[in-house]
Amino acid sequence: MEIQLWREILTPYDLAVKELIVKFEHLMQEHRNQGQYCPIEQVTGRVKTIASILDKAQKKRIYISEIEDKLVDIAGVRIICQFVEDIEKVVEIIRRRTDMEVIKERDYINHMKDSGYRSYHMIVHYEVQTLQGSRKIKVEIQIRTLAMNFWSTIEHSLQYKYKKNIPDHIREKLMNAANAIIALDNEMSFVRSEIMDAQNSFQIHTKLVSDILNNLQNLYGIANEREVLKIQDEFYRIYELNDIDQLNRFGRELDIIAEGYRAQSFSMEET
């Protein structure tokens, strides 16, 4: 197959991966904007290289003409979660979406591979629009925790180095590490509520400070500069106290001041 034809074949897959990454990142942002915990921590994606496609096709005895029908992971999206419990939540989110159709699922979380590999795989149909019209693309979505992803990355590198023939003593070490990953994820689950509370508090604090600074920035354009500087100094004083309740009160008071100036400015424009 000519290189140009490969590019034509792979372009829709590249489009599907890029669109899905944007959609999942937007989902993450929506959770943050609403002050909600998001089960998705990171999203990445890739399209297999031509060499990788040919290698897999050869191993599975797939003809070049059958590649798009029989290879389900040409396009891949990886979703990373903090906790094992988050994986099922992400799976449910994907199942409910109307812009993709789940055609196959494989649970390697509860049914770990012999190698120690753990992840949740979903094969979906995703429709993209191209110059030649709409195309339904198969995309493999892998969902795993940060710890599982670390193990998988290392194992993949070793598979590449040893041409799939990893020595037994290294396989044993990998299995020990896989068991340690299970223990780590379980320990993180025990303190999940504490971790989530801390992260939510940080997000609330960050959003509050951002809103206050945005209000101050807007006031510079419509209020007396000396008064704005006085308000800004008060903000710095309260910020250094690291008291979220005082910061909340200051934010509400600043909202009233800013609204008053906006109303005054609007009234002056009418006259």
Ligand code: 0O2
Given for the second form:
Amino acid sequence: MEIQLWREILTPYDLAVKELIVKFEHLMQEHRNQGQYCPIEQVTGRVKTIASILDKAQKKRIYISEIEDKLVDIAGVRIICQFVEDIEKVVEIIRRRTDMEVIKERDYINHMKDSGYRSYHMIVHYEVQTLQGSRKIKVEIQIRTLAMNFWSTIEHSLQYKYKKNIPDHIREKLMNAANAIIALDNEMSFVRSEIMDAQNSFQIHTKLVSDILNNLQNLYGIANEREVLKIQDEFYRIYELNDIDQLNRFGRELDIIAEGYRAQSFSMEET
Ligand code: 0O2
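Next block, the form predicted in complex with the ligand, ref. the form predicted on its own:
What follows is the whole complex; the chain from before opens it.
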């Protein structure tokens, strides 16, 4: 097949990957904005290279004409989580979405592959709009922890280096490492709630400070400057105390003051 034709075939796959990355990143942002813990730590994606598509097709004895139907990972999105428990949460989020239709799931988390590989795979149908109209694209979503991803990246590079024939002594080391990853993820699960609490309070603090600064900035336009400076100094004093309850109280009081000024400026506009 001509290279140009391949590019045309792969264009909607590229669009699907880009759109899905934007959507998952937006989901992360939404969690942050609401001061909620997000089960997604990082999202990446790629379209398989032509060489890799041909290689896989040859290995699986797939005709070129059947590639789009039978190769399910031409478009791939990878979602990295901090904790094993987050994987199930992400799977649920994907199952509930109406813009992705799950057509296959593979649980290599509870059913580790012989290589030691662990990850949760979901194949979804995702619709993109192209110049030629709408197209349903198959996308493979791989969901795994940071630790699983570390193992898989190293093992993938070794597969490449040894052309898929990794020597036995290295295989053994990789198996040991895979077991260590299981132990590490289990250990981390014990401290998950502690870490989530710490991250949550950090996010809540960041959102609170950002809301206060916004309110202060808006006050400059409508309130007496001397009074705003006084409120600002009070904010600095409370901020330095590093006490979330006091900061919360200050935020609520500032909301009431800002609301009062806004109401005043509206009534002045009306008269
Ligand atoms: P690449 O280079 O990442 O694209 P099947 O559905 O069983 O007929 P397939 O498509 O190989 O065959 O499915 P499987 O086993 O679920 O693998 C899909 C992808 O998962 C692979 O794509 C890898 O990305 C990843 N994967 C599966 N097994 C392993 C493994 O042992 N080690 C690592 N590092 N990754 C693995 P590709 O096309 O093989 O590779």
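Bear in mind the structure is a predicted one, so any value in this text is a computation, not a measurement. Residue numbers count along the first chain shown, from 1. Basically, rigid core = biggest C-alpha set you can superpose within 1.5 Å across the two forms.
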| query | finding |
| --- | --- |
| Which listed residue lies at the hinge, L213, V191, Y239, K104, rigid motion between these two forms | V191 |
| Degrees turned by the smaller rigid part between these two forms | 10 |
